[in-house]
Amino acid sequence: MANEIRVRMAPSPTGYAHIGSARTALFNWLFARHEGGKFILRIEDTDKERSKKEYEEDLLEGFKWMGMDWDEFYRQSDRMPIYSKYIQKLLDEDRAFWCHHSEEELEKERQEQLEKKAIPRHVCEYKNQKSKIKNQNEERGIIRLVVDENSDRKIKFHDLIRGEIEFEERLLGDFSIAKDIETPLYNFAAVIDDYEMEISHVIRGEEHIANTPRQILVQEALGFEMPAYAHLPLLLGSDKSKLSKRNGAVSLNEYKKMGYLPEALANFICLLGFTMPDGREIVAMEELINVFDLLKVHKSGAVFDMKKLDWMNGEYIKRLNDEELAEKIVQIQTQFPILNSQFSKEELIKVMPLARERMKKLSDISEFGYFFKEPEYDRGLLVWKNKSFEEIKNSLFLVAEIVREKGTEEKGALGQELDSLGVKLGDRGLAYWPFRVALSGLKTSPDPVDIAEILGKEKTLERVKRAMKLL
């Protein structure tokens, strides 16, 4: 085992990078950076049918977006000769053998075991045949590791998060390690790579616990030293069920499109299974690196709460100044159709003070689209309570007179005049409601005085006049 801390993230490019992969990668990355070690990214693309380049590119882009850099990079598809060498070594030493049972035979065996409620395993008769290597080039066959079905040994390992874990060796059966000499399966290729890359700690999701005893047996057959293991808790939805697309398990790219900030998402994900020593929740990446402790990762499942993520992302948005926030929106503005109208960055900056406090994610800027294009609405929306169209029109006429006289730059002055108008009309809502709808086109929007200040005097008057023409 290398003295240096070396960890790896080993995703399969068979789908887009999701939040679970991001959490596993982040914990590996934080651990490596905290310990001054190396973070290795290894693409496990031996599944030729399901692996796609677009998925690999999505993984790389997603990890980079979240701020995770890697020290070494590998693809399993580039390492096939290495696996073949070790497969042949096990065959030559009679630690592995060719199994020639058909899929139909194996399926029949599985069904019989299910009916008897027996532990599913395959104890293969071919491992005891002297001719087991003779037919190794037959198309119908698979390579299995020799496992002692009569063993009373327990395979034990210490999980850094969960403590001692053990499995009965005899219950594993003669499990498959390769389809043929040139095509390794997951448990075999992972062991070879971890050894060759001198991985010191294997940090992965708890769904891989069942793979660990098989990987230990492969390590023993090849004389490899065992790395340290740490299995992360499951991610759960708000209803405590396994995380799915309906409660947060979407791709990293989707979170990017929705307007989440990478530093906020990383902060949120880190706290899914880890708690800051001082209990804080908003923590910069540099601080997370300094305090991250693998031994303090929780054992129980972590709840992925979208409301909590929205809150945290909103807190990060609030920390951006007007220009920084406007710049981030400009970078992804094509994702928001409401912003496809022509506007300048300077115009967007003017909106930021009003929008910032109300935004949970960058995509929320769509709710302020009325600043960049004329709002569309039915004239019925202008009506306040049971007031007539004539009363509404009269109110807008008086508001326009105030705007002409007072302008929009002095919010205090404009607000005072509107309050006085409300008293005069006998209903404050009659002064404010039609004015707000005329400017925003919405039932719910910020104070019309704030909107008018950003729009300016001329645009404010234009929209009020336009509203009056509907009445």
Second form
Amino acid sequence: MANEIRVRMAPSPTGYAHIGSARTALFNWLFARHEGGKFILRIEDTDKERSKKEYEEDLLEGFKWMGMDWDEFYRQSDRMPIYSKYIQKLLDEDRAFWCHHSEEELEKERQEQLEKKAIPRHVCEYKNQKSKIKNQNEERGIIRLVVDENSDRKIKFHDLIRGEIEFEERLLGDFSIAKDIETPLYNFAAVIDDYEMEISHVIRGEEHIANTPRQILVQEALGFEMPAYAHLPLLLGSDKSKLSKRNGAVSLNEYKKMGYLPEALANFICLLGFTMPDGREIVAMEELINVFDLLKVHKSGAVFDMKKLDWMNGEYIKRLNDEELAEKIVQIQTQFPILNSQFSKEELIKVMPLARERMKKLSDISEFGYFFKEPEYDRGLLVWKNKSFEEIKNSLFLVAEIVREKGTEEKGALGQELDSLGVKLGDRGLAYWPFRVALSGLKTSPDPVDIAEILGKEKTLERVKRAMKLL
Ligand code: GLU
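Form predicted on its own already given; the form predicted together with glutamic acid (GLU) follows:
Expanding to the full complex; the earlier chain stays at the top.
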């Protein structure tokens, strides 16, 4: 169909899915869905040494996890004869040639150019020495595109995000397009596929801008039409340098493990380089699809602010009811255990009202492990300020009496009694601190009345008694 919007995500399966690939995929997907076009997933696995099936699976799983679906799927390794046909065509038409320089020769040339502060390029003498080529062993060397080193032309393209971009043709050199007839390189295979798959818009990371003039030359050599280009801004870490393991987690699996909700992470990533017209930050995917505008994507680098992601994830967690949140925690616990204790979903559900407000990610449930397992702590922690063990023990004794009498279900009643106990002992902390530590084993935790309510009378009393024994 003419004028159909067709975009592609073209990851190389040479590493695990990361935030950068998720962002490129999401922007392509949003654009396709907004335009009613097609989103194509193409695995660029022509580099046999570095590509792994495991990485491909991880990419597919990661994209699905983030809520994306694709209309067509391709793998470059299944399409090798197509590339060979085009490489042969260029060789036959003298648009491409075999270069027989050794790697050492090429490296030496490169170093010399760098020393002279020149832009490295390889202007290959073999492109003009047809007779010499015939005498050479064609197995040696690689295949290059003929590029005019004396050209005064500028290769121009209009980038939908960045505007006019141009490169001097003569500086590109005779760049390589294939290792041999059977082994195309990225700049070549991508162009063939973009053409064969009728890609209308190439949307990809800014790091590919420098590849674009090369790809345009391949298109010209084969008489292909140029697609539209949009290069997405660089992703920056908290220190404003390129996002890396050092300044932010990069692999999607890590976010999965930490318990970020895919909806929240997708929402966050969609706003790395795009702003809602009304400035809202928590936005459902359907809404993003409705308003997404490629022309409004920012030019400047997008900072990956972990604190903002945590806030956003916390907001998504707050929207889940007890049952839903508990279910998600159970799911993550079975994949990546965060709590080293046994618990049932019912027990978990009881904890949700207290935990929900305090959780930024699902793995934060680990802060509430004391609900499921008796806490281990040092008896010194039970001591409030400069009080003696005797005073602490006495306070716990009185607390136990109150719990026995009032139970734990009536939070108001229990709280009132504890308040009066505080007054009686002349120090509120003396009533609350040892009780809280006895229940949670922690320096900081929610109010003991709230914890007791969830633990129930029996467990609460057991823990208080156990603490008294420590003293
Ligand atoms: N395989 C390339 C990559 O993973 C694709 C670049 C492109 O979109 O053209 O970076």
